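Okay, so here's just one chain, in structure tokens, the form predicted on its own.
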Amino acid sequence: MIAAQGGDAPAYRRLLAELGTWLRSYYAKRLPAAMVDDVAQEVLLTVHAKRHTYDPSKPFGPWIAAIARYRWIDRLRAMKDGLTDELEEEMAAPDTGEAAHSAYTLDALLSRLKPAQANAIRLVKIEGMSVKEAAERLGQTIALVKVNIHRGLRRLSELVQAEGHEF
């Protein structure tokens, strides 16, 4: 830290890297994993902003530990404040009934196709793979994947029209 205060850029980079490692370890024992990196970054920013306040005649460890502890306490207070929100009696939840019914119907229709057609449609039309990626995954030529998709979609259309399915 003394070298960093003196303008030694490589020493400052090394200090921040070592502090980052120490801070992540420190917070990993004290906070949920999702918060560790954010709080460590906050402390590194604080060190950067307040590095001029460090007194070189005093040990560095207690100085950085105090900053880390205060940030930890701040985060705990913020977590506590977030937990005091009252829950509503009628909590809104998205209605996924139609989507589940459509997914079930689509799966049932796909199961009535030839496996090569169903697999090609799933990969390209549902999962968003390119025809080339699907061909590689299925061990088929690009032309065969295209044919399977075309024939499978035509068959799906016939099934939907014949049975009156709704999505």
Given for the second form:
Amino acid sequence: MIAAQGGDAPAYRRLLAELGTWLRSYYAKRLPAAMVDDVAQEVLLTVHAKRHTYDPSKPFGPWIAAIARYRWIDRLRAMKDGLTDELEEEMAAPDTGEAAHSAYTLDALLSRLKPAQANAIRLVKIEGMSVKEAAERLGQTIALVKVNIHRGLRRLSELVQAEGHEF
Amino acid sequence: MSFETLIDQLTDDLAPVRPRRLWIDVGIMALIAVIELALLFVIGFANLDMHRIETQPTVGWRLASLGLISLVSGFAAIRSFDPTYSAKGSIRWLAAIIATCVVGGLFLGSFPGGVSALLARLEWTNGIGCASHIALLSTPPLVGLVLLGRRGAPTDMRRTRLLVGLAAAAWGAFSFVFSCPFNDPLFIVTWYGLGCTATVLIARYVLPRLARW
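Given the form predicted on its own above, what does the protein look like in the form predicted together with its partner chain?
Let's see the whole complex now, leading with the same chain.
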């Protein structure tokens, strides 16, 4: 990174390629598979735009981890704001080891929410039900399900931000 | 777009950059603050009345408290533009400093009984003037910090905007002390507090919109 700050293009290319691999693995554990490449590329763009904020006297790892985490939280917020968006088929996680790990982590986070919030998020955001279907399943009004998802995702975002989850 | 294409584009766009230096940002903010204060003296809005400083005990308290708060919060705000910086500790310290300053100031005044007596001391018209002056004087440091925030990469926007608001507000209030004729701690805590709160709220609204990255 220090070489890249000085304008060394080959070093920068190597750095971005290695970061791309690391970021895909990082987000594979934290986001639905369909979003992984998109967010990883966003982070590469951010690294490019904010490369002057890296302090060469400090280690590179915490800097890139902070940026990756910030983009992840950003994406969680965007998911919260897009409650009424149609869910894509790819939202379902592929049956791989990483997905299992991701599901375990997500479960751990969801278990810290109120049951009504966690259930609403599970049904709509993970299992892909419509808000109406989830409302019927949970015996709640549509508005209440939306509120629970909204508050639950906000709480999740706060938990992640407050505790700096690394899993 | 594939990763390879993106990496090619970013590499082609690569230009040398100068790493962000904390002390340069601190210097820029100090310069903005000093210029603002100097201008206030030049236009006659502020004056250094030594007699008033000697006879009014709250002047020293105000200058020391607000100076300390603006220094600590300003430094922490600038540090929080670094993506790896956690401002939690700074905010705890600031809360303790603010509480100590407020309580210390209230000891300088007396509090005669009766709500109506206390309300009369608030002097609403003058107080609103004070609060609005403080909010106005907070603008230059607020703009400076927002611009520095845009250049940086704050990752904890909630705390950063609080620190930015506090720093700008405290400096606005500090500058205002040189032209404020009021000496009642209750008046000062109430209206200075309101002016500072307004600035913090403005920062809360403005910073995420302008410094989001």
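These figures come from a predicted structure and were not determined experimentally. Whichever C-alpha set is largest while still superposing within 1.5 Å between the two forms counts as the rigid core. Positions refer to the first chain, counted from 1.
> Is it true that L153 shifts between the two forms by 2 Å or more at the Cα, once the core is aligned?
Yes, its C-alpha moves 2 Å or more.
> Core-aligned, is the CA shift for R112 between the two forms 2 angstroms or more?
Yes, R112 moves 2 Å or more.
> On a core-based superposition, does A49 travel 2 Å or more at its Cα between the two forms?
Comparing the forms between the two forms, which are aligned on their rigid core, A49 does not shift its C-alpha by 2 Å or more.
> Once both forms share the same rigid core frame, by what distance in Å has the CA of L123 shifted between the two forms?
Its C-alpha moves by 41.3 Å once the cores are overlaid.
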